[in-house]
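The chain below stands alone and is given in structure tokens; this is the form predicted alone.
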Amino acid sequence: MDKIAFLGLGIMGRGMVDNLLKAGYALTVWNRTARKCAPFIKRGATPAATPAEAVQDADVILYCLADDAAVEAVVFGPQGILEGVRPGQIAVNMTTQLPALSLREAAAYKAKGVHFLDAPVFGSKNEAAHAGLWIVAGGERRIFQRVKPILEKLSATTHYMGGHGKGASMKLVGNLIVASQLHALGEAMILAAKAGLNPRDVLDVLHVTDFKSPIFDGVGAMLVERNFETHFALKLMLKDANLIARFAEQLRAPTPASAVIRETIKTAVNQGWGEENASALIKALEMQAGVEVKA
């Protein structure tokens, strides 16, 4: 069985690097805040005080990130990844980033004699922590294939994309569809609440309908609950928007509607709401309307 390092304890990571334990794998790990990886290491895994020593002995790399800075300083920097790797190894990058980014490790990778995957996950905190992921991922086939067994263990499904970035760009295709439904429930519920129906009846309308949406049933129930516990926080949603931003610019590609929400998220960060969930970017439009979506 391979052995394997991974870096990045967030939300995403912790659930990921239980599951592998779960499967049995040996595992070295490390994040930035160390006290993060003690719960793994009462479970048998090996703690790494950089990057570089984390990977040195792994099999496979995998590493979620909180964005494209903490790629850089993980990847690219002083006793980072690059530094510690070693001809035959895969690194697996789950972060959601720019395919440019991922150009460029898969190049800095390949002067090592490192295979490279950009393999990033739809989903968040419960999917992370049940192995119901979708991961979607660019780069060789066959590096693919070969690490499939593996993703197998974090998701519900695994797709390949294409070459080196395709995983990365179908992230950010999928998280302005992500952003979009949020944004359209939000606008939905406030019309409802100025028309007076009750949340919940719009609720079950929208579970039965043709245009109904796992989003609107986990999401629309937490709004009426004012429940905005963070399975994704709003800030890195609003990371997320800006790369959409800077990718459709890239390809000259038009997303009018996705400028709208973004200010709209933006405006909800600097309320003082980064750190709840995405969902928390309904709070912004109640502000506009001068509503409070209530049960």
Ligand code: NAP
The other form holds:
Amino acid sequence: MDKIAFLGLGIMGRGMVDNLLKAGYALTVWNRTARKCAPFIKRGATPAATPAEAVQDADVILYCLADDAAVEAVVFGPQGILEGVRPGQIAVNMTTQLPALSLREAAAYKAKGVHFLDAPVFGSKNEAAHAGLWIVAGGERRIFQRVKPILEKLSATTHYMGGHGKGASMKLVGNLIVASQLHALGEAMILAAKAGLNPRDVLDVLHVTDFKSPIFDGVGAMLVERNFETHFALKLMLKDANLIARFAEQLRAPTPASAVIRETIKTAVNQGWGEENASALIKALEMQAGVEVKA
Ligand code: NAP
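Give me the form predicted together with the ligand now, not the form predicted alone.
Let's see the whole complex now, leading with the same chain.
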């Protein structure tokens, strides 16, 4: 069985590590804030003091970090992953990041004889905890096939999207939809509130129509309860909106609606809601509307 190093024990990483331990893998863990490793060390994971140390004995290296800056630090920085790797290992980056960074990682790993996949994930806290993620990978197909049994311990489905950077590209494509759906839900629920419709009745209709969405169901139910508990932090959604804007700019792809949505997210973060769930962007729309959506 492969020896695995896992770096980045945030909301997503913790769920994934839990599932890898349940699957019986020998795991070494590293996190910037070391105390978050403690529950996994109690269950048999080996702690590492630095990223370089964490990856030394691993066959497969997985990491899921906040953003491009975190990847810069953990992969390319002092005592980073690149200082600890050896030829033949496989590195799998599950962070949502710019595809261009994936290409730079692929080249840096190649120079060390290490294989690389960018393999970000769809799904949130619950899907990470229950091995229900949807993984989209870029890199060499044979390397994807080689690590697929590991990825399947974390996910409902895995998808090979093409060469390096294609997993990261697919992730930004998907998150454009996620942001649009959250924004659409907010606008619709506010219109419904102003129209005097019962929000639970509205959600019942959204649940069965031909434009239904699990996001409308899950986030809608939390919204009417005024529950903004963090599954996916709003500040990370702003990070993704910024990535989508940069990526679209590089490709000259028109994203006019996403530009408006990014402004809403920015407003909500500026209101101090960045640590709350991404659905807190709806509160910025409520501010403009002068109403609150609640049951
Ligand atoms: P999170 O809970 O905020 O965790 C972020 C992780 O990155 C933590 O381990 C954090 O370490 C680490 N980190 C941040 N800055 C760092 C730096 N400069 N150097 C080293 N480590 C650093 O985020 P998450 O929700 O798990 O998300 C992780 C990634 O998955 C993000 O790219 C996110 O966009 C993506 N994603 C999230 C979701 C979701 O629903 N949550 C869904 C799909 C994809 P500390 O513990 O020390 O802060």
